[in-house]
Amino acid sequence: MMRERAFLIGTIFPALAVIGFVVLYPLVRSVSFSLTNYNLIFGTHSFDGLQQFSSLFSDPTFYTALLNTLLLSIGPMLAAFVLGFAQALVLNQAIRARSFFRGLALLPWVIPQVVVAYLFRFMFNQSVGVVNVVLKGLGLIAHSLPWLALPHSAPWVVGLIYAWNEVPFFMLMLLAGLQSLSGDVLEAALVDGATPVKQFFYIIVPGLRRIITISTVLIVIWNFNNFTLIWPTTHGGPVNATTTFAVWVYVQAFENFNIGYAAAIGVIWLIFLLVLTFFYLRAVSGSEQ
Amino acid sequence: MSALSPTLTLRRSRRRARVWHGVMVYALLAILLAFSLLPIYWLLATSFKTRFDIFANPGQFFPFPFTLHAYQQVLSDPHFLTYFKNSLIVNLATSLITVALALLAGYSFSRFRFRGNQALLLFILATQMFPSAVLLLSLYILFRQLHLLNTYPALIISYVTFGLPFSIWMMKGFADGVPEEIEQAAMIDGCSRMQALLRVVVPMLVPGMIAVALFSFLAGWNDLMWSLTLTSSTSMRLIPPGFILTYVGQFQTYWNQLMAGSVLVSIPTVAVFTLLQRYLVQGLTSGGVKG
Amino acid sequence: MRRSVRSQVLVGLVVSLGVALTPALAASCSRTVTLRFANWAAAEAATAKEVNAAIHTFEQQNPCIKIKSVALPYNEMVNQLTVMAVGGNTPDVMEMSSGWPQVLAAQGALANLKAYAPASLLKQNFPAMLQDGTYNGQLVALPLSLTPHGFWYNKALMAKAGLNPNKPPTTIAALDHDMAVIKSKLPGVYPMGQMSDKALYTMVELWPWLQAYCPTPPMANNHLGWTKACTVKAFNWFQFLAKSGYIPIGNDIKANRQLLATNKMVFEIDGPYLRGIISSINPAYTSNAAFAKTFGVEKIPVGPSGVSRTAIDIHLIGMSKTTPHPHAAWKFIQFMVSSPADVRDFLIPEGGIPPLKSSQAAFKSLLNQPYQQAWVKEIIPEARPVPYNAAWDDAANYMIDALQSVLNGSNVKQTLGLLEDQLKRLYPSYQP
């Protein structure tokens, strides 16, 4: 028993220590900033109660950023999940040069994200972008459009970049999951005469449930924090059409140097994600029984 | 590759169906990969163009005149190799450490039911739920006091925290799929729990470990803001801030060099993955895993 | 493959240990001072060679001072300097772009250079340029390279459109006329470039036009002025440019330069360094003769305000307030702004105009191209500072939002009214 406890502590502690070392102190300190008027430009740094939160809730940008963050965190995740799952299923087949294709499928994830952002900005440029050339060639548009400068198209382009970048992640995780699913179970299902569709929904999906749950949660959390893909492409514009929390916090913390306000946004973000994740995990594990 | 994959197995009785199935699979593969690869093609094509053609002929699908000029420029810049080397060192170390820590923690979370188990798992995930722009300011001060600025350990330990929470959850999930009887049998034979873990359980977790290794490698590989803030000397810069520094200048963006540099740094990563992915299937063949 | 991966990791561990343990290398000088010089030029492909040559010369002239370049990406530089300042780690000397000195000085990061700079040096500077490095009466940065924007035009395209290439538009009315002609005669060519992406730099191209419409532009003299008639007129004009398809929307200045260099844009306001940028994209314009034949530059066209005023957008250099070596730092700053070697090897090759009148006179032969003469004689004397202040970044975000809304067709008066309200909160003491 003692041995088991030592084993448990010895295996979990190193991971917790690393996370605690890097994240805990800055996290606690940053959360405490949200109760102050810490501002580098005005030189203020004193206790301010919940003042930051009350100005936050009366700031119209807060609601714009909240909606944008939700749409851009969940929408591209769903699209990437479907495409990534499809890729994983196909790349799990016994096809020729399978490892080569798997390597190719991974490419969007291996190109450094900041280059991805610049690549798409370049491709969607009004005057030198290939997207306009192709769409005009196909007769789908009459004139070149400034895709990233129009309020109704910019969020879609940004969503596309997110999704494109995330497909390989889902492909890889689900492929690893598919490989650890046993052939026996599938054989047994076959003997029972299950159709491929039934096999997919009754055996593959439940077998991958844990991986699906945690990958989707993680991508939503990461999308919340994604700054690298969005900043070089739109800077949150036009106006605030693609301003997410990540962009807004960056602007508040690093352009306006309004650290207290940025920390307050961070606290709301933390609470929001915690609640979302908690209920999602509970809902998923609830359906297990 | 004798193991027949599930969907194919279903159809093996009928030859015509199998041919049709094969065609379908390749068609699907082509469509799915096209989505991923068209932008990559554009990146590749741009890297072989002159700067003039990039802007003068935006619709030019095949680089003409075809030039390796951008590659020459990138490779003749001594900083490029420095950035690349730094990124490899930092991210490989990150990857190894993350896999080791996640394996141990994930296994224990899978096997032991203790009080606060669920809360601790959620807490681990929660450390990812705060904007890094705010965290960085405090982290900078902490690392400066510890004299860790401009060092590999600062970057490695930071990047380990990027990938570790998810990796622990993943490893827990994979460990849940390994029946406990297997290691119990080993322990009855005289193995300690650690020996049982390393000798019996780990071989079955290889696919998950490969996935986690790649994930944690790429988690840091893609970061811009942390490495930009935690290092300031050119000799310690990683690829993303190094590329921005070199190719996205004050006055103009060197598109072809940016793309050429990306091609050069991506090739080794994809090559290593292509080699490693064989182990993604090893779990299947290494033992009779039950579902 | 595997072994090399392993050895890479091993190298990494050894190197990281080494970094922690290596003592400072002994130098030839008995007591060497090392200055950290934050700049963006040292890493950029286009400028690295020049700035490193200048630094090398300085080190040879001053064997007891070593310069360590801290290369930061231009777009992230203010933020990074701020983080360093908060962490008590500000570099000793910093290269800056217009607007940054005010932000960094507000945080108390910059030293007052009045204590170091002799009157003889200040007298050689242009007063308006010194103003650009001033915060609350303190001189926190010295002009390093003069690069205010002028009005560039493509003579070949003007001729092709049937316009007189030697008569670029000098008024906004003439500009409107020429743009209409170009739009109808040259399909696929943008008559003009106007930045409108969400970056602070967009303000630099907005300000000359605001000054063309308003005798006192918004934000000057502690007044907001976004809803006055002349500002509304200026924004009506921006909307007209977008609606008529005269300008590409959402472009940053780099994209517009690419269009200019490939003969797809006729007019653009930009700095003197455009000369080098154009020939690096389009080798056809490498020679001075070929360049001068196609590209010309003028003062900003005159608008209803009756004057041509460009906005000051220059490079400056400043010193950390907390540097332990202020005298060495000043020596380096003095070298960078005034030494002939630096002017010859770095400032002029980089594409700017040297900041001192005396250097401009001494290096006449290197500043004899028509475009350089336009800067020395016409553009620099007419340049005025953008009213930068500590809260500028915050304010500029609202201004860009207003510009983007107007370009996307929103009601001009309403948009500017909203902007005025937003800025009123940031600048409570300002008059409307």
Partner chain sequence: MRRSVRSQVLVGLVVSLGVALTPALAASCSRTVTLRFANWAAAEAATAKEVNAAIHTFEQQNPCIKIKSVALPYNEMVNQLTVMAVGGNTPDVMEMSSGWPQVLAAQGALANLKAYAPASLLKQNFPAMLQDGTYNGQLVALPLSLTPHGFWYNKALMAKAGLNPNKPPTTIAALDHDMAVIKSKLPGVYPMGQMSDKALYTMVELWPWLQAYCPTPPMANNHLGWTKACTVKAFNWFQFLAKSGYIPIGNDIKANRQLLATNKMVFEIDGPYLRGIISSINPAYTSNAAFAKTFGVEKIPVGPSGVSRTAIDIHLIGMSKTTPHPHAAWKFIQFMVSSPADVRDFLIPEGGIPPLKSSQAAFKSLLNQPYQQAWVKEIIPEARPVPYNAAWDDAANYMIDALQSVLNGSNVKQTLGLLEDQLKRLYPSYQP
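Rigid core: the largest C-alpha set superposing within 1.5 Å between the two forms. Please read these numbers as outputs of a predicted model, since none were measured by experiment. Residue numbers count along the first chain shown, from 1. What changes on going to the form predicted on its own:
- Once both forms are overlaid on the rigid core, the distance between the two CA positions of S58 between the two forms is under 2 angstroms.
- R29: CA moves 2 Å or more between the two forms after rigid-core fitting.
- When two forms of a protein are overlaid on their rigid core, residues whose CA moves 2 Å or more are considered shifted, and H235 is not one of them between the two forms.
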The other form holds:
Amino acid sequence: MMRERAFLIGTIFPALAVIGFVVLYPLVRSVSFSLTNYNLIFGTHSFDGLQQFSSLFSDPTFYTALLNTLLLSIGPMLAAFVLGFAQALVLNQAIRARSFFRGLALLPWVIPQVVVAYLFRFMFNQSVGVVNVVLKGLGLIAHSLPWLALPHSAPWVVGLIYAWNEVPFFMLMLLAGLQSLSGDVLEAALVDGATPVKQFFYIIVPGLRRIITISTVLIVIWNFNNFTLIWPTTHGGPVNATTTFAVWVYVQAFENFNIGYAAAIGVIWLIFLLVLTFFYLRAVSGSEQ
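Would you mind generating the form predicted on its own now that we have the form predicted in complex with the partner chain?
There are no partners or other molecules in what follows, just the one chain.
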């Protein structure tokens, strides 16, 4: 018995040590930094209580970053979900070269996000971007527009990048769910005279409820943390139009060197993520039951 216990402890301890070093220690340090006025420029590092959080909640940029984070987490997710669901329904049919089209549909997910960001940045470039060339050719715009430099258009471009990158994930998840549905149920509904629309809303969607919940919450969490698609594209601009928590923490910590303030942002950010993770775990546990 003692040998088994010692073996289990020896097996688990390295994993716990790695988790503690990689996760717990940075977490504790971040929380402790949020309670200080730690600034690398001024060399200050003293206990400041909740002053950083007080300054944070009185900062208009906080509410701008919060709104941008929520909009860029939920809006592109909804668009990607609809398009991914449509792709899954088509690719679930017995069409020619189905395997080829399934592989082709995964391409936006396979390309590294940094490459995707720079690809769209080039496409929406005011001087040589293909978007301006096509729109001017169609007569929809009179002159080239600086899409990424306008506060009202930059968030839409970033949202488009998010959605384009996430459509394959929804396609893959929902396609797997569609293939797990019982064909007998769909055939019985067809025999009973159910139209394709009724089959979709009364059989397919309820049958994929768990997968839909898990995949949508997971994408929202990923979008909440997304930095790679925003920073190479807009750097959070223009005028904070695409500044999210991820971008704001980076700017405060590594450009302004205001470590205490960045840590306070990170703590609030963590609270939001814990709430989202709670709903994700509930969805996962519900699907297992």
